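Listed next as structure tokens is one chain, alone, in the form predicted alone.
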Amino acid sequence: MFKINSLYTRRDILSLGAGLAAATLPGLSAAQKTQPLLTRLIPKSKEPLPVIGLGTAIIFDIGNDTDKRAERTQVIHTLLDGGARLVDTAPSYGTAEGVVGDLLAAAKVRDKVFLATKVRSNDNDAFIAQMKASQQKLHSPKIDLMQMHNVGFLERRMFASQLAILREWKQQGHFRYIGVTHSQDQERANDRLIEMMQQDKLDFIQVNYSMAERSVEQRLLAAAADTGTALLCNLPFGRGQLFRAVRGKAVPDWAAEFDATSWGQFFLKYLLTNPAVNAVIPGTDKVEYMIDNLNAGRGRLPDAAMRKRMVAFIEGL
């Protein structure tokens, strides 16, 4: 498998200069120039959702920093202008949830955003209080998607009790969709998550999925498709492992066959090839990265044979 001990990130790779032609943000392919952003239907409702979203962990944890808030506002505008809608946050992301709410309200774009957040507590009263706090911080009494956070090892009785609360809130109109997430020790949690999808008729599930963490390919993706559960991919760059692995390397020429003109597009298109994936939610604080992510949702996607070639290439690094 590829080496992950380099300290270089996507930002380093994209700023190394003209000497690495594939490392800079390239122009669009012909297909990307002419095709709109790909959307996929949410299975439970058939609502179309663009395949590229925005995660807010760490990068939106900026408090009241005026300059950073202005920069993140431009990222949100770029997301929307590019045809995407999904913004995902959580109370556990420091100040990120409140920052997202403030920026959407100030820019008057809340109605254009598919807004997702999360809730986690071992006490039902605190669970409810946290959801009420999220409504306040997000300046939004109605949230598109509320997700129980990191539930892979949550005791079954507690899970059932809190899922019942989510269902009640959904019925009351507070949420349009409900679901669960998991982002810790993904491989060990997959069986439990499959059980939840099969038994509990969830609207959404959010899991770690990247070319650096592919355990969900074994059974979970198929289970999501079989149960009609929309699937979101967090950490699609493997916490930066993938960009560190390709530092100094050009995107292979054959990536043009699926319109990948940057490493970011290479990594995201691999995930989007599976029809069970409704959207990927990479985090970014730069407009140019947001544009690059959006372009992964345009043009052709790799076929099964090409996916195998992509995996072999990355594993050979």
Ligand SMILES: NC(=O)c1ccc[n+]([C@@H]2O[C@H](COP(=O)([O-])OP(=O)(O)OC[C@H]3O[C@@H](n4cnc5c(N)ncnc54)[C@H](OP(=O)(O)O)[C@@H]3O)[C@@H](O)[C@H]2O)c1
Second form
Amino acid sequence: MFKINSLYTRRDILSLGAGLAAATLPGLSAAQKTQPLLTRLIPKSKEPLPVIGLGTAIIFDIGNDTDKRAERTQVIHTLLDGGARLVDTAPSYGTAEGVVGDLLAAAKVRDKVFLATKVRSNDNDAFIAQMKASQQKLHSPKIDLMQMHNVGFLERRMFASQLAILREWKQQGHFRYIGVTHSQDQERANDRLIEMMQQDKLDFIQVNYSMAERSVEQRLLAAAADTGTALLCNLPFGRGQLFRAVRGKAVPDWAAEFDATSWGQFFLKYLLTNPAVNAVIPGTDKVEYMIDNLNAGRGRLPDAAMRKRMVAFIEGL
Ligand SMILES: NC(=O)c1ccc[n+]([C@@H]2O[C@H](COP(=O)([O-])OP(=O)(O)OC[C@H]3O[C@@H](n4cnc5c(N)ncnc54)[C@H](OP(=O)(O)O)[C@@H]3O)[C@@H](O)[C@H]2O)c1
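Starting from the form predicted alone shown above, please give the structure in the form predicted in complex with the named molecule.
To see the whole picture, the full complex is given below, headed by that same chain.
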């Protein structure tokens, strides 16, 4: 029987990776597959979106490395095999965006993926050129979600003119959804992001939310729910900081009450408890971590009392 903690060796993964489009993958055990992956509706369209996604910053910036491309392909297959769809990338992640595009095309799974990327430039012509380049690198004339990248402190007039470009491109059918992201100095950006959701009727917002960065709990999550803005959590592990904080510590017994058997599930289930959260996008290049993250979207979630206990536990470390 497959175990979450069993580590695939690189050789295992590569031997499996020979046929990149193969449907049968290490993935989830039959028992794990019988527990459905939690799905939430995108408020503006009512389209279902599974709550676990995949981030690609740094770990997909691998250029033409064939072995690494085969490993990342297995992570994508595991995501899809587990019932999830969302992959988030950006032109600013080095070669990652092109790698994502190539791998999806080679594995013939582009149509199974909800593909999100980003755009950022201080010049409108360069902004448009970047979106065209993304369509090419992703081999996708139609991108599911285009997000203005790190907009919290963007000058207002530039924000308005670039959002207008995004709207026009959406209307022309290049994007299915548009939105904004932010991650640096999150607390200071929150008021402006709330204002954007209220005034600009965005489809999506992506913010820095983890047990290590909870400032969006004060008002932003409620504003996303009020305005019908789908919310994605970036840096859901605080870029791995949370794992470093619990290194050598066992997951507490009481986490079994909400079906968390690993720290990864503990951290992600905390975020998913809030119904304003549509999906989390943890980054990983490892099949076993991808499976672990998918399992955070199965089974019970903590209730309000349990969430307080979880926060107290983490703050007490
Ligand atoms: N402004 C923005 O729009 C913005 C900013 C930052 C990030 N993002 C998005 O958010 C995504 C996630 O951010 P991130 O990848 O930097 O940070 P993260 O998801 O918070 O943390 C990633 C780290 O967690 C580890 N990890 C993942 N799953 C694990 C598991 N189940 N058990 C143990 N360790 C696990 C990874 O290890 P391994 O590396 O060993 O797999 C990696 O070191 C990015 O890829 C990007 O798509 C957006």
